[in-house]
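So this first bit is one chain, no partners, the form predicted on its own, shown in structure tokens.
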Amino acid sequence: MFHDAEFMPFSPRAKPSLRAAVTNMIENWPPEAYREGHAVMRGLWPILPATVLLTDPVLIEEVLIARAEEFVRDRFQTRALSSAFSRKSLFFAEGADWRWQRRTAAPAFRHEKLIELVPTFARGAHAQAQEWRRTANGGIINVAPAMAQLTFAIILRAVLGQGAETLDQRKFLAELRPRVSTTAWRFLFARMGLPEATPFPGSRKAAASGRWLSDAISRLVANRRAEGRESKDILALLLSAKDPETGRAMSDAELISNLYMFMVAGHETMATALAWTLWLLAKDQATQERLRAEIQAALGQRPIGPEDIDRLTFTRQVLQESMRLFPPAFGVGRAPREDVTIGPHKIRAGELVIIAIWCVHRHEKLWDEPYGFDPDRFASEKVKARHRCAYMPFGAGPRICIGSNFAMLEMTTILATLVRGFRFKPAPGHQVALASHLTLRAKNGLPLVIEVL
């Protein structure tokens, strides 16, 4: 068990603040959310409604699994996250529309399809290692943008195959940043009841970036349809996919929306998780050495292949513990279709309920020493003893992230490749600060000393 004060880099606020609402909204989640099964977060002003936060796995299971049909994605989160995802996508779909989109997309994310992508993941990670060997030895590198560029390049190759070469990756990432950074403002304005057209800092740039990104994805889909070539990438699978029950295929608008969602959500969550993992390993040299020993024993110096993934048990545990302490998706919003009672709370139709994943993962009654870094929490016997909603980096229930297996395969491959070749150490003098927008990022980056082994 390794402890560091930065593993909890802020103090929860008893009273919410406007500054936190637009920089790191989880600071406004009250202290009792880490001790009790539910909490109420008061509004910033008397006219704003309070919000119920759920942190009890039993209550969370009720909302996300047992009574999932009674809840929808809340209008506040929908408005906030539509800065990153189209409202036509699987992410926002509800009811019958969600079910047919999920059935149609699911075959592209089956394990037997995804495991074939491990060599693609390994080649991308190897390219990153080669770059660091040229530029890093003993120097300081901010691993947050490095992981963003790496995971985006890999997901482009996995999703688009040879078509990845036609997209300006740097331009895409540059245009994505203003879209992602507006999430907190959109959420706040939605809670205040302001019209969607209400301007906020960066709104004009975000709108222009959204148009560029949509046009770029549209061109990719149009070009692939025009080529008509066979391929095994995810775009090809989606182009040929049909609902097994009705035979319906996705329209171009639905295909573009979902392709955009997979590319953005896929690279953003993995980049965030990997950057936090490297930072945690830099803090805990003993765990880093133990991880390196597993990788060397399993692989030696040969490239990672599909057959190696199951042998990297501790590697996956490190990633899981990293996503417990710093979950990329820090909360999930739901709203009841009709008035309901959850625990002691009567919640009206349409009102916001937050599944406070950040607090669940650090809950004092669910975890021993919740602010420590201990990958052994995820040994199989300990996992079996926990409630299934005590740990939810990819959500839970029927709407669990469709790309969770893709993410774990890619992150395991990347982490094993990088830790085998480098030693990571903390950058002197750096103090971490959080920014909760689309994912839980480090506001001031995650610079690390990187030494070539």
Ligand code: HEM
Contents of the next structure:
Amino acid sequence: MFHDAEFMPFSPRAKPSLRAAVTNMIENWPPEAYREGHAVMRGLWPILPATVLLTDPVLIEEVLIARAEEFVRDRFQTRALSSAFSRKSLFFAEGADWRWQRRTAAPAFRHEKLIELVPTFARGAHAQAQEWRRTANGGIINVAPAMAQLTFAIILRAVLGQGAETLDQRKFLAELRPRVSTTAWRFLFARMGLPEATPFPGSRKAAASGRWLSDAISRLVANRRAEGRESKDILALLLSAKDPETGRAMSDAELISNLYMFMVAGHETMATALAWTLWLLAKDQATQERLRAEIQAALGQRPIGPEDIDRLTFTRQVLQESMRLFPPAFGVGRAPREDVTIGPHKIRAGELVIIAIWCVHRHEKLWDEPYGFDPDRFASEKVKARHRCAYMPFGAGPRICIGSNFAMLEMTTILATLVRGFRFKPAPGHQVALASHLTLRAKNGLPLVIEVL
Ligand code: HEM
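What would the structure be for the form predicted in complex with protoporphyrin IX containing FE (HEM), given that what you showed me was the form predicted on its own?
Okay, now the whole complex, with that chain kicking things off.
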């Protein structure tokens, strides 16, 4: 078990602050949320209503699994995240529309299909390693943008196939930034009941980026339709999908929305998780060495192939423990269709309930030494002994992340490639601070000393 004061970089506030709401909203989740099964985040009368947070796995199971039909995505998180995911996408669909979109996308995420992508993951990771071999050598590199570029290149390849080569990927990423970094403002204004058009810092730039992205993605879809070429990528799958019951195909608006959503959901979360993982390993050198020993024993110096993934068990555990301490998706929201009672709380139809993943993962009653870094918590017998909602970086129930296996395969491949080739150490003098954007990022990036091995 490795401890470091930075593994809990703030003190939870008993009383919320508006500043925290737009910088690091989880600071406002009260101390009880780490001790009790549910907690209420006090409101800031008259501008911000109180919010119920759930942290008891039994109550969470009720909302996300047992009574999932009674809940929908809440309108506050929907407004916040729609700048990054687009409202017509599978992420926001409900009822029959959601079931159809999810069925349509599911074949792209089957195990056989994902395994075929391992060489793509490995090539991407290898290219990153080549670059660091040229540029790193004992210098300091901010791994957060590096992981964003790497995971973005890979998701584009998975979604667009060879079409990814023709895109200006840096420009795309630059235009995505204002969309994902303004989610906290959108969430706060939605909670305050302000109209969607209310300006906030960065809103103009975000709107301009939205228009640029929408045009660029529309052109991608139009070009692909015009080419009519055979392809095995996710776009091809969405283009050819038909509802088995009605024969309906996806409209252009749905295609564009889903393409946009996959581009964002398929890289931002993984980039965040990988960057935190490298940072944690830089702090905990003994675990980094143990990880490297597993990778070298399993692979030697040859490239990672699909057959290797199952042998990299400790690599997987390191990623799981990293996402326990720093879950990229730090909380999910739900709203009941009708008035309901959850635990002692009466929640009115349409009101927000937050499943506080960050607090669940650091809950005193669920974890020994919750702030320590210990990948052995994810040894299989320990996992079996835990409630299934005690650990949920990918959510739970019917709306569990469709990309969870994609993400674990890709992250395992990348982590193994990078840790085999480099030693990561903390950058002297850097202090970590959290920023709750779309995902839980580090405010000033994650600079690390990178030594070539
Ligand atoms: C470390 C990586 C990832 C994390 C931590 C993560 C986390 C999550 C979480 C917590 C949810 C549930 C949201 C809710 O219940 O409200 C979710 C849903 C979703 N994720 Fe992921 N995700 C990751 C990677 C991916 C990837 C790689 C893709 C696609 C390529 C993806 C696509 C989606 C989609 C489409 C949904 C919505 C599913 C639905 O509503 O049916 N995610 N993700």
